[in-house]
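Next up is one chain by itself, shown in structure tokens, the form predicted on its own.
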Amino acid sequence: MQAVILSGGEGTRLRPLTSTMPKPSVPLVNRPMISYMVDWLAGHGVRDIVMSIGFLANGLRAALDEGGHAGVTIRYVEEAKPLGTAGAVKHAEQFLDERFLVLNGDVLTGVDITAEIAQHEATGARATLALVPVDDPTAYGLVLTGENNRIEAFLEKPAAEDVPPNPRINAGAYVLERDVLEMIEPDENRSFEHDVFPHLSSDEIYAYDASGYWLDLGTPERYMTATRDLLDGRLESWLTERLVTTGRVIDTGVDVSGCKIESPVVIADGCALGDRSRIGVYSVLGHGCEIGENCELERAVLQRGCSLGDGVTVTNAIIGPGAQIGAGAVIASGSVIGEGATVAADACVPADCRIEAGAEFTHADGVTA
């Protein structure tokens, strides 16, 4: 079985992290987001993956090449212009077999894709869509089904009063027959959700009721939720065995003797931790981070090469690669600091603040370039 992973979008909701790197390559617990999807697919026997790429394409290639995925062949098809979900798959048509998977590349999931494929074969469908329940269905398009899980309609982001019983959303995991691509004009921006699926008859398109973990990684809030879920072991990953054994993943050579560590945490190689600092629960430190003395971190994600001066406090925030945080600064909950940005000493970054890549934050009232 083949899979096409759609990874060409700009990831605007995850800015400023995605201002300098494609969303699928953004580190999630020190590995590119997309690596978790590749591992998940490999666990279901998928060894042939076509990556549909566009925005900052070279960054995604580099991230996947660095991670390495033994036994999995990854090929790349690059869009010269945005083609939409269906247009992107049409653009990759030359590489595709008679049946294949299509997946959104910004999802963290443990859905049983093998069972979805089996249902697809049993029904003789041309398209099978995995559906999942969510807490707030008004933020998504809903999929309405009838007898035997035949798909009957698509409802775009309904008002709360219009949400039907047992609402389910499109999980972005499709099993498709190759002849579906005949419905798509080449080199045109087309969407499966609007331009293809609504034109299939009800005996050609089915829903698969998916169970298991599923999370859209499109916002900083969900990114942080995914981080906590991985550290809690809610989804099996490269972390699972080590977390079960020790409650923490600290790479060899990192000296933690002078500070307090509260599990679960993940600390990559090359990190230097100052005396009397506290690395609190759900914190993740990427390769080569430098933490000064008397720092307080709680639910903090520091990507590779970050530097924190003495006495810095970071709570429930994301600090992008190579960012520099001055001594005594306070980074409040929900903040996201872009790659290479600088926060001045004793500055207070307010809650939910976004500091662009390369910018300099000098005081609580704003950002100066």
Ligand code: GDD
Contents of the next structure:
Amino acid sequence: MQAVILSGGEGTRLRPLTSTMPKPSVPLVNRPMISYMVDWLAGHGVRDIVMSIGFLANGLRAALDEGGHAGVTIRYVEEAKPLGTAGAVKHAEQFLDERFLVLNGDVLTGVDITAEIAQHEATGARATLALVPVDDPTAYGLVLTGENNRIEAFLEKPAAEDVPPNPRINAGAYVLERDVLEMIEPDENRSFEHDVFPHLSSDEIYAYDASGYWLDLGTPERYMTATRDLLDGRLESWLTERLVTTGRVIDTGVDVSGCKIESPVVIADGCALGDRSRIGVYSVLGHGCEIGENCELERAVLQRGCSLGDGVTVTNAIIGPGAQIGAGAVIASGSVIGEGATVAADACVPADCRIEAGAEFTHADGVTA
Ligand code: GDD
Ligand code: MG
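Any chance you could show the form predicted in complex with this ligand after that form predicted on its own?
And the full complex, kicking off with our chain again.
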């Protein structure tokens, strides 16, 4: 089976992490986000992946090459301008088989796509969409179904008053017949959600009732949820085996003897940890981070090459690659610090603050470029 992964969105809600790298290459527990999707697909026998990309395309290619996904061929199809979800697949048409999968690339999931394909074949559908339950569907595509899982209505980003009890949403995992692409004009911006699915008749488009782990990674809050879930082993991943045996994944070369480690944590190679620092639960340190003495980290995600001076406190925050945090600084919950940014010594970064890539943060109340 073949799969197209849609990875051309700008990821605006994940800024500043996505200001300097495309969303799919943003590291999630030290691997590019998209590599979890490639692993999941490979686990279901997908060997041929077409990556539909636009924004900052080269970064994505480099990040995936580094991951080395054995036995899977990945081809890249670039757009000069964003063509929308359906326009992007149309743009890749020459590479596509008679039947293929289309995946939203910003989702972390373990749903049973093999069962979805089997259902698609059994019903003879032109399109089968995996659906998952969520509490609030207003940020997603709400799907209403009738008899035998036929899809009767597709409401993208519905108003709260249109939401029925026990709503299910489009999980962004489709099985499509190639002839669906005939509905899409080439080189135009078109979306499956607005321009294709609502125009298929109910005997052509079916819902697959998915169960298992599913999360849209589009916001910093959900990124942190995904980090915790991976460290808790709620989704099978490259971490699972080591987490089960030791509750932590710490590269062998890292000396943790002077500090306190509270599992589960993940610490990559090349990290240097100062004495009396506490690496608290759900923290993730990327390659080559330097942590001073007496630091307090909890639910702290530090991407590669960050440096923290002595006595820094980081709680439930994401720090982009190569950022430098001065001694005594406090990074409060929900903050996201962009690549290469600096935070001055003793500064307080307030809750939910965003510091742009390369910016210099000096006080609690201001950022100077
Ligand atoms: N190549 C390409 N070109 N990819 C694109 C483009 C484009 O112009 N626009 C969006 N994408 C990719 C994004 O990178 C993302 O992986 C996927 O298509 C979905 O786009 P988002 O912008 O993340 O959409 P959303 O999260 O608001 O809503 C979509 O996903 C929900 C599930 O997470 C919809 O499909 C909803 O119906 C769905 O419920
Ligand atoms: Mg999304």
